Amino acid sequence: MASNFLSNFNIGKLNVFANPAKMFFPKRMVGIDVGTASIKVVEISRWGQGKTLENYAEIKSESLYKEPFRNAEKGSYLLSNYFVSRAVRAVLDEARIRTKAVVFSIPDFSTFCTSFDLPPMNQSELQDAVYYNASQYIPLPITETTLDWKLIGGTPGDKQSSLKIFLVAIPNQVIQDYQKVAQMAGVELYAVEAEALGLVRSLVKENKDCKCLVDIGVQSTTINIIDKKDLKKSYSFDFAGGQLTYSIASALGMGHMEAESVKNKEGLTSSKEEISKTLYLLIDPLIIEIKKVLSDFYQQEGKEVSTVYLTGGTSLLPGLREYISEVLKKKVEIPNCFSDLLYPPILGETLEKMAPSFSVAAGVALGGLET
């Protein structure tokens, strides 16, 4: 069984689908987020332009199993299929989701971003070109992955422009890991996605302007430039919220729970030095690495980014938006995932809480209805 990416990327170039058939236009679809910690699940359907949250989940690691459902190992990050099926399954039951059609998001330490120049070509030669160059920018054969890309700059035919192409690859061994889980766990693997992009579609409503999209996950961040809803630069790096809450339980001697629940109640705010000053020397290296990116797209496009935004559990920390927007003197918001879907009203305030952890999954539900 095969799968393919989503996006507004080449998709007809690449027109590998786990199930054919499954191409006009599904009426639903559910996006999965397989976390360290956790796995999200968001069910949407589309009828004409309008699109509905159905429904939305969460099972914890730790509700089921002392080990988390991914695992260092060698320093890479392992799937454990059976674990993770179960758990799926687990959560589809519970959360009473019926569709069959879904898409599984990829980490970001699961994949290759990367952007490069090419000369003046026609379009006919773009895609063999973007191959034959691909080779250069990935760490693994060619062979061993699944490209897919996207023009980002310049036009083809036009013998004074140069082109830009964004590049994603993913190592088909993650692939073949995603489609074990979904076939263990009855369900219909209808496509791969790259977290990153997922995030852009979920998150960046507005067509104008440079953004910078952090994600604080357990494990790791990652730093993506988005201008007028492309995705430009996608970095990865080691800050991790998980450790925001072991450097508290250190601090204070208490257990990871109790920690965590101080951690998300007071953050940066809190009254306790030992907690606030543990907390801002972890987070100041975050905000050097935003820096950092930051520059390096100015120096390279000449651009200025306007708004940073938040996303991932972590991004809630009380306190956090705010120092952020202090020492990087930007806009820094919190965008909501669900904000153009439609959902009983009732349920505003307690999405608007959950949206930060279901960005992934509620971006790859999307695609899904897109494609």
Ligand SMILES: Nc1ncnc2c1ncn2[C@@H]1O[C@H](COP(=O)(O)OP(=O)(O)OP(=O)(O)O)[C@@H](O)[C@H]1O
Contents of the next structure:
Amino acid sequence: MASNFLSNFNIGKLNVFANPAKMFFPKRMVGIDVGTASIKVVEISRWGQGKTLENYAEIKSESLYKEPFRNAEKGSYLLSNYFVSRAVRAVLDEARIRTKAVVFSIPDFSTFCTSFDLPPMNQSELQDAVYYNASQYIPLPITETTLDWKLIGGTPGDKQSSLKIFLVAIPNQVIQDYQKVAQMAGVELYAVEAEALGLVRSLVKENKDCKCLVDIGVQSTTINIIDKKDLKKSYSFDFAGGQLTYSIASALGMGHMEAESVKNKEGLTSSKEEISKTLYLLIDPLIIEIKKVLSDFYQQEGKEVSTVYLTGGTSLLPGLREYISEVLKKKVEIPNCFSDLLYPPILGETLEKMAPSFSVAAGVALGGLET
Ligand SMILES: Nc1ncnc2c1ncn2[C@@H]1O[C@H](COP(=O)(O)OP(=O)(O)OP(=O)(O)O)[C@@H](O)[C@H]1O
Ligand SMILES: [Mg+2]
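Would you generate the structure of this protein in the form predicted in complex with the named molecule, following the form predicted on its own above?
Up next: the whole complex, starting with the chain shown before.
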């Protein structure tokens, strides 16, 4: 199984193709992000250079099961492939999506992203050198992992130029899980892709300067550094958006639903000191983490990050964007993953509100259409 994948992966594109021979130039693609609390799907079609948002939908785990769809402690899913595949089928049916070709995003905690330097060498030597060196940087046996990589610095063939490699490694077991889910849900797995790469594709539109992209979900947060359009660093840590709700619920003696609603409506701007204080206490460590990533990057590369992008559902916490901007003294934006797609103008406002939760699904769908 492993060698099958290794021979099929698509070098330099950084997504692992499961089935490259079957659909060569897909015109429609569905991106599927199995998140902790919900599964998000985005269907995009392509006509020449134009791309149209055909459909999007979300199904929350609490509407089907008592457990979240995935759990970092267990590495992959908390729920079985069977339950996840049923939920995928349900959301596709509900949204009347008939397109079979899908790309699944792989959660950050199941992916290893790293970058490393290689000495000057020719293009023909590069692939073997990456494989040979990769084992030093990933904590899993190379035979149980699918690798993909991209050259992000230096020029092969130039004797003066050392080469910088960005490497993505996905355990084969994780890919096999997604294959099973796809098969049971009755769809065709076109590719799988690390979620950080999907995020960069759907959110980073300008090919200039360095950006920091922070995705705050329910269970984990990733902090990514992007130089021009290349992902240079990707860290994931366990700042959990879901914790904000629990803390409000216990500080104010509220039920989960009420705490969730207060958090989403009032957030850091709440006039009740107990609420804002509880949230600031949790948000400050997140900002310290972002600061550390920015300063490490500056020390390693001598480059200053110009803008921070926030995404993931928790990026909508009222007052969060302004607060991070004030502390970091940087421009902070919440980019819209749908902004380059065609869609009926009447949907504009709704899509803007939903967009942060769909960034990963939109990005991996776009990736499937690029190849
Ligand atoms: N207005 C809002 N203010 C604050 N938080 C919000 C708001 N709207 C949604 N959220 C939070 O966003 C989270 C869901 O975000 P998202 O869909 O990105 O998570 P996920 O992808 O399922 O999680 P993960 O990536 O950790 O697996 C929930 O914790 C929800 O409470
Ligand atoms: Mg997510």
